[in-house]
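Next up is one chain by itself, shown in structure tokens, the form predicted on its own.
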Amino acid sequence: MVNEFEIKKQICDIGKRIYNQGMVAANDGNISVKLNEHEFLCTPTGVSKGFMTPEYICKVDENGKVIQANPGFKPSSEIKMHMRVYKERPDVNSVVHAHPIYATSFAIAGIPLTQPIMPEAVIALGCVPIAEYGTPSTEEIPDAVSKYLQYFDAVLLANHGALTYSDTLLNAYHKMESVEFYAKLLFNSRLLGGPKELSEEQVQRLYEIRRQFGLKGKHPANICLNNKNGEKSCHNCGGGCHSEAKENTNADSDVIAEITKRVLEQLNK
């Protein structure tokens, strides 16, 4: 068994990366992992992921409560957000918070990660919802973000940044990556014309090739948000997993539409 000293250095590479990557700055985004029912290792607030060593990082109990902190430091006010997900998903053993930009982009645009556009992310990911804004620090994100939990492993969180969890913090790492790379090669496809979407069908075996690996965590391959409702699965809802998502994703690309139309005006000249 691990000893909480390497999970704490863990926890500090991981900082490290999220901020070397560019999804948080200055002293944004937060980490936990799962030690027992009852004790919980936290980033403290107030201090940049990217510079983080063991002696930062504090220890709460199952309602947030500080079990141990070194003087100076005391746990992220967004504990409360992890803490709802620690409590409504047994298997979750990690929760990893950041601002990657592409992702927030689309958090802050209203536009959910719906569109099945290659295969990694419709077996890896499965959809990414936007859960609805809600004041930091306060319940109002962990209530947001309870809605989603049973069927996603990543939410986007509106004008905030994106949420993911797993059973490791390596693999809630990887979501995180995974997220912002899906966002990223959604951004940059739609300025090429709009991405060309895979298929209700081709969807659907991928569906049956993750379940065939037996992939851990919730997914539409296995319980999907819209499916229970009768309606077609997640990645072919148009957003439909997020009620203002449709509208919002319209408009989105009548925009685009229009700069991409007036950036080649220009360089045409």
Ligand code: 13P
Second form
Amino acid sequence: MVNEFEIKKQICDIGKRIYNQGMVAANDGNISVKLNEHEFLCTPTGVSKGFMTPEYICKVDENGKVIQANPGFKPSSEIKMHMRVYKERPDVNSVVHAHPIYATSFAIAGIPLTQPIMPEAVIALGCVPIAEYGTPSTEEIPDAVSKYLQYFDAVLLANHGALTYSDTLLNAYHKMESVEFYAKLLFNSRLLGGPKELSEEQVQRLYEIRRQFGLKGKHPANICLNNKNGEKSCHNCGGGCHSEAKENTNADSDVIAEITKRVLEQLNK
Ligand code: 13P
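Switch from the form predicted on its own to the form predicted together with 1,3-dihydroxyacetonephosphate and give that structure.
Up next: the whole complex, starting with the chain shown before.
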């Protein structure tokens, strides 16, 4: 098993990458890694994530309470958001929050990333919805994000930024890169007269490839918030991820997701 110091170094490396790639400005962004059910490493608040060394990294419990932090360092102000992801997604071992320019611009304009425009984005991300605006550092953001956690591995935060999570730190970071790359392509193709979207049949073939690869995580190929009334996925529901999700007792996948969430809530009590 990788030791804690190594993981702290890896968090610093990812901090450098998000800073050097312009995914965050100044002291923005935060990163966390789950060590076990009761211990998590996270970036400190109010420092540039591009210039961290291992002693900056804080350790917290599942409630975000400090277990260990060196003098002068306190856990990220967004720790509640990270903890909500871990609580509701036991398969997740790392969370990355950043403000990449293009993805955040879409989050500010209120446009979810739901247009099927290229195979890699369809396979890796599916759709990226926008969680309703919440005041940073409060429970508002975790509450807003919660609705999407059982369906997606990447969420835009309205007027704020992006949140990605995965089974490893590198995968959570790569997801952030993919979101930003997809947002850039969508932005540019809109400038060039509008993207030519993949057809529903092409999307379904890509979903099939994803299922065959057995890729981990939540994705509309397997489950969709708006999978209702015969619509197969977000990619076929006209960007409906951003609109209010409607209950549909006939959609098996929605029922399964709700049951999973409630069981987890009971287990976590
Ligand atoms: P922290 O430095 O407290 O993690 O906050 C940065 C940020 O981006 C808040 O959204």
